[in-house]
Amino acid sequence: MSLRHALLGLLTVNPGTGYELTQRFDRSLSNAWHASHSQIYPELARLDEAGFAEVVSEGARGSRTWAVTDAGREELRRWLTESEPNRSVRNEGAVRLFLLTLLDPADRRPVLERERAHIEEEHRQLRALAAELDALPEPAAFRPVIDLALRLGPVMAEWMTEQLEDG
């Protein structure tokens, strides 16, 4: 995934400061990608240099609000429609699940229980986020992706429960 394109997408939905973008990133894209302040701020400067984003206002203590430009919208459209995604992204959780069968059942059980608890907590947070989005006066752009995550969570939890019962 491209941090550049993730930020362009977030800016397309709504302009924001670097801090606000970091918060939005954590709330919306953190399951797919992690980005810290130290990555986001330099990328915003690069987006500005490329003409894809611009500062639309400056606030207290030097905070700057960024917005996507027409060129940035076109770049996001091009990336989404003309390029193939990098499907070789690392997923440590998936590798752990793949290798889990190498453990003795006594060692495997706490790992599965921990992962199932994580998925259940994540599902609870997603339901809360969905309720927040549903309360907005206008439909949220990323709401369908929340629905997808809400469908996947129970499937993963059910699989882990089956593994616990079998092992």
Contents of the next structure:
2 protein chains.
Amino acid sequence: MSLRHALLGLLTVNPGTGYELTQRFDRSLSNAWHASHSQIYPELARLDEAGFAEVVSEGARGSRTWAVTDAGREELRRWLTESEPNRSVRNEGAVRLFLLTLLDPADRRPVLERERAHIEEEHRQLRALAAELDALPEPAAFRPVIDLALRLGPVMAEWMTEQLEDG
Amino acid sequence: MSLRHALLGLLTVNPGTGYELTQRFDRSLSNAWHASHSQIYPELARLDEAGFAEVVSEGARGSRTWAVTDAGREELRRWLTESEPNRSVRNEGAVRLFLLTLLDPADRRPVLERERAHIEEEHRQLRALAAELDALPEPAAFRPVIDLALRLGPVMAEWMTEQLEDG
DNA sequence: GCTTGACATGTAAGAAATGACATGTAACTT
DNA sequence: AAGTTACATGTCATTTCTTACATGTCAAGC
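Right, the form predicted on its own is done; let's see the coordinates for the form predicted together with the DNA.
Once more the chain from above appears, this time first in line as the rest of the complex follows.
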């Protein structure tokens, strides 16, 4: 159950409300997983039931701040170190890249250009995020993952450029 | 609906039975999408209903060979060129990589090593597939996508090596 | 002749995910 | 004072996916 552990992970980085976690999911995990609030709220309730997370404070507008428990931290550790990863991937963009080779070049070209523009835009946003993180007093634990993403982007963009030249 | 179009795409490459398509899904699209036969058989029936695919021959053991229709090819083209890609990605491995930064180095190390080994094994298999494809009389349309994957692998492996050195 | 494994197709229950519906509060702007 | 936007939490119907159940054929090896 990746949603459960992703949530446990985000809560380990920092406690937060369901609303906030929904946003953090999109900002930091968007290249790995997606979950909307309609999944997150019920899952927080289940984490509570399992003893892996708990409400630590209630604030304005009925907001409830959740934090991971010791049991939750241990469950996350167990999951990361002991369970076999589920390797199955879902990436529509990659499906499209694969199927694109079936189109004739005239149809393929604009799609490839759009994809390259998208990759480049993502790269710009990642660079901005990296700069933001580097300006913080303490370094973010997940900073190296941003570096990985920053390296993968140009490789994809370059491949697309070559495809556009060859096509 | 990615399953539908992935299937349409595989049928465009080559007609095939549901059984065969299940295998091809795993072999050629495993880094992009996964579907098991229990999803594929019903979807083929739906593609038939929609006029996008049809049974072109029946063989031994009740096997039925499906092929894409002209309408199906057009639907695939329309989907690739006109519809907005769904950018949401599901990749448990990437989630794990992200969350790994939360563990202490002693726990992190063996997981990183396992991941690197996995990446390298995938790379070996991709190289073998590439060699296989290059030995064929006509070049495979999707050959360039293999090249992209072959470039991404080493970047990930190197990042992991660095993480192991730094940790 | 028998067994095993690959080929081959289906269904069905349950879990997970999506997208829409529904409601209300607090802060800021005009 | 009214309007807008961001904050905040939930539910529910539908769709999609997974896992298990269920059945049968054909080829190869023993």
